[in-house]
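First comes one chain, alone, set out as structure tokens in the form predicted on its own.
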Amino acid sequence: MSLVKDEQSSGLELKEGLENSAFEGDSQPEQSSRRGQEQAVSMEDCPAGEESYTQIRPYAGMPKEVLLLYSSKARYRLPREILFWLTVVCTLVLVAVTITVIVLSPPCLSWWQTSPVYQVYPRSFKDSDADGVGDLRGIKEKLSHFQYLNIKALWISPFYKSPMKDFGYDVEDFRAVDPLFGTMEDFDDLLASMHSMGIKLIMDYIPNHTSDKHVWFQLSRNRTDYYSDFYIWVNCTEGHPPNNWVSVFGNSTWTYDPERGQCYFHQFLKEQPDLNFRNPNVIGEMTDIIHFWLKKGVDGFRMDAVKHMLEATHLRNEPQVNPMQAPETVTKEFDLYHDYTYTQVGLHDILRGWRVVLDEYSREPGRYRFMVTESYDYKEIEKTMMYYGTPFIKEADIPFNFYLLDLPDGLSGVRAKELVELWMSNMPRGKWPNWVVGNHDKPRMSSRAGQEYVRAINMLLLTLPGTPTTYYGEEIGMENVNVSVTQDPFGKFDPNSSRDPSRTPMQWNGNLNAGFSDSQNGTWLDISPNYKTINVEVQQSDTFSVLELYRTLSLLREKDIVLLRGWLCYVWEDTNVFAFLRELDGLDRAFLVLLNFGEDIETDLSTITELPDQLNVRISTLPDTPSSFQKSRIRTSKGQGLLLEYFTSQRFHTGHSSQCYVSEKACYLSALDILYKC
């Protein structure tokens, strides 16, 4: 088609056809000449206000002949192949630096490792239908108050149907809810809640045993077949156990059943029976649970009392720690040494098992399940350490570090590095660490070091490297509270050692029963009585409260890559403070903190060559604190926490390898704002 002046009407037409004489051949020179004729139409030749057209060549909608003939010419070749080359190589380059990144990068960190893990006790977290006791409709709706902590994981205690002979550790029904603590309906309820608001569901699995109200304990009594072994039963009279066996709560293991003509096997309560793990059925049967509720959308398990689930088949009498103890006053836990009922050959092929069927679930992208283990080793830290796995085969992401609960034992600066040190140094490489300052069963910190002490123990468990576990209200400071009526079996036989006092309600505000519960007739432990002076409310308008400072820490800990990733280096300990650096390789800022566990006292640190001279304060725990100090001169109060920032491209850990720890180790790359494996 081509644009030609009509004569007669002076204007200008469109033809059918391609008409562009500066691509027609030598053949036809006449048609080339007239049509050259028209090319072009000037100025002169067009009305008033008409532009002149000319043909532009060569144009897009050239032949293929006229294509090939110019595409051969330098001109037109030449910054083609240069632009394809150029293509190729700047893709060639993309590819490469991708694949490097990804093979240098070291693996991102997954939710259990980015946010501290909060255990709530549901029965005394909060009450929404007014009887006194906790449970989940109460835990949705103070989900905003993990929110503010800036919490994402949740461990949430038993809520199984149960006889609460053990407060929800003796179940009859693992695939229920307790009517005390609400419906399924409810649970389901808080699940969707918490994801939809980023936050993860740890719940508690009782593997060990049931509650004797359970179907198959009732099965087994009476010798129904495919459950007569489910429990471990040995012939005995009544009265005459097979062995000297005693239970974590005291007395005999054995419990006679006159329905069977047997003895049955408890390490707890008579009421909670010990599963027999020795049948592949049991183990069938409780891996079958774990899907139920992994199936239902929660995040992981918290494995309760793990070390307990095996015991010898030959039922020897374990050595009593003192020998010259007359046995029949051998009642209690500790007056054995128990070789035969604790962490028995064959147990972590078990929950390597379980390992295996979490990771099944967690091939669902963002969706990784958690797996974290109890068990109470005490000096046999080495066993504690077996459930981290080989180098091979993966067990629990972490078992719980219980050994910072020690911490009021000789409270001191020293004491507390001891500790630390006791976690990093037998760790294997390259496992991720984690703390526990209280829980459930525990005297509550604050009462066992002295309320002085909370901020500085919440300022090292949330800047140590690793998972950090806060206890309910360890977030305020809550304390013992002496209740007037025993509830804790374990109290029951003995006094000294109920766990009652650490239990009780969550204290929200000043108003009535601390705001956990809108019960006239009291709540199911008692109150304590400074919850008009410590509880949430009133702690969230001060800014150097526990909750405020604890809010602070948790927020750093999560964008600061340094006390997400860095090194762990210790740099002082003394009888009133302990002292350790936080540093990156390749970032040019670091952290010193600096906790008090004594008295009043100046630091001098000018030995330390690495660090500059001054230190600016990042966080203090109490206010009037200057903005920063030298580094020979760091004054700190009884019980006070500092975090120090400070600049410098010198690393302490680089000449002092025995003194530091990291995980795995990484650098950072300013120039691209990257990690990669260094």
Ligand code: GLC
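Rigid core here is just the name for the largest C-alpha set that superposes within 1.5 Å across the two forms. Numbering follows the first chain given and starts at 1. Since the model is a prediction, treat every value here as computed from it, not as a measurement. First, how it differs from the form predicted in complex with this ligand.
- Core-superposed comparison between the two forms: the CA of Arg137 stays below a 2 Å shift.
- Fitting the two forms on the rigid core leaves the C-alpha of Pro79 displaced by at least 2 angstroms between the two forms.
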Contents of the next structure:
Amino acid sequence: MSLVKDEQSSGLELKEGLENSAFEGDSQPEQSSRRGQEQAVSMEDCPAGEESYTQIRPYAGMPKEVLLLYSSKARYRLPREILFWLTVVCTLVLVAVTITVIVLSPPCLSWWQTSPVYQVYPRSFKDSDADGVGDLRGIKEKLSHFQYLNIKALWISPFYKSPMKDFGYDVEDFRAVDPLFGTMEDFDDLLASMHSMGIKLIMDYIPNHTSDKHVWFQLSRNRTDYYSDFYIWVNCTEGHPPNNWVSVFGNSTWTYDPERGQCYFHQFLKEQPDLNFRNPNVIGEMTDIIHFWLKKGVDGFRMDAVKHMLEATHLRNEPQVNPMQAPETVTKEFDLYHDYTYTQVGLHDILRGWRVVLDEYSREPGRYRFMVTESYDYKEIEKTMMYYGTPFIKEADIPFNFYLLDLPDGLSGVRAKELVELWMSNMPRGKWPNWVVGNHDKPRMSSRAGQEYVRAINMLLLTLPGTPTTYYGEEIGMENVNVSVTQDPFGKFDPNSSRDPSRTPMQWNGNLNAGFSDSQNGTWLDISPNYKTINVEVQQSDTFSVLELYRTLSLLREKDIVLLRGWLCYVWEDTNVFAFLRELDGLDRAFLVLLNFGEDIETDLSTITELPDQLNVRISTLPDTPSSFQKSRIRTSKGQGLLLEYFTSQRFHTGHSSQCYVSEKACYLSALDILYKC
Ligand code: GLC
Ligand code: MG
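Same protein, different condition: the form predicted on its own was shown, now please give the form predicted in complex with this ligand.
Every component of the complex follows; first up is the chain already shown.
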């Protein structure tokens, strides 16, 4: 194709053939283009330009002018414009649909929501070096236990360097591992193994106090400049504390230090001096420690004893619970109202600052850093809820819900409902609930409620909405042990308060030391006498064991959208039974959970019209259960739990909003198999 000037039409005309001598060779560009011009001219001169046409190399490019000429023709322009606008419209529609889907989708649940949190008390979990005390290598050896139970989040109680006056809650060095538990390499190795198995690690972080052996305290007591105010020092003389404040473990919170010639403050043991959080350098140093562990890759923190972090500076006496009590006999925590030592103004600002740090490390996909706070607020549940933050300022992901620990006091269906309702009705809107039925500070649930109720309690824990926390051994129903030698400092002050009974070694099998340790010289706390019958190995081969039930529920909970995201509605409570529904809008499948916390009984739920007549047994905690029940006659034995599945198009929550709660509103569109916010 060649372009020639048509004098008559005084326009451009297209001729077949290609002519762009610029392609003739890169070495002589100028010459070539000149030759091109010559050729064009020669074609004009010679009407039968066929010759030169055949000599021109085909496909040598299309000159701009030709392109313009073609492209301006209607048959090319129109489709082009149509295509252009179609692309624009499609892009806009795509963007709009994407935004709508994002806005309407409930947020994906994070790892700390989809898995139970399992608390490992490292002294008692697994001993790898036969010294009678558990350690980090021991935990690594037993990671398969968590895979077996489908647990993907571990909280490990402190393993920092410590003189162990409070078994690790008295930290001498926040950046070191205590040799009793192993080395920093062991830690790195454990964390890497956990991560490779998809298991997250939550560290215990203890901001309120350090050990008195901590270098900061040593430098503070000798008034070394920067450290002088790292702790709370007050003028006093020996034996004359500045006020009536008492520690959690009993006796005065003040101890005279002859070296400094002043008293220092401690809300726990005298070997656990409180840090002074009114000193910004203390906040700075403690924040650096958070960075240290986050950089190592830990996935979150359980923040210890947070309500104790600040105390009033005026040092007024706290009011006595019993004003008639002789002041000199006021030695126990609950002898006083802790108006000036617990939950002081400013506490949440510190925690929110740490939250910001966690968020900085949460930006990588899949690396969300989690925060749970520990605060026992007893009757003042609104104080606990404060740790959730506000709708505008984030704080903890969850404050531990310790209220279910009181279930055994007057155990009944009514009691269970009351405690669930206590949390759900006080929790700020849109927050995520959680449930704790045991820890290293409290007696074992199985001993308090009775072994026959352990399965029902675990079923409650794993079928309620929110994150369940399981203390090691609860998955097999371990019981309190009367230990021969008291180790716990709290137990030494008051034998009734000893925490040793719930800290005894994990029962893995029926071998020496219950498979916990190869030590020939005993273990740090006695092994339970029941270890031959209550242990992991025995329970693995029994379908109806506490362990197998836990495993089944944990697997189901993770994959069942109704259990994870559905509404919770109470439908029944009496002396024996607590029953609730889990349902999700748009989904015709729902669950009725019926738990017997009393005696053998038949429950009639025929008044609940939203329930179909037939309820299928999905899981029963006991053998010999029929495969389905009529809703008017649901028989359960003492301590039995039933997870009943049913199909219906009716929603219960729509007509009974006062009995129902939802953590994050989600609806299910079965046609497209997606969740959306509703
Ligand atoms: C927390 C711990 C407890 C410890 C105390 C002091 O309450 O759970 O075990 O003794 O803090 O650190
Ligand atoms: Mg050991």
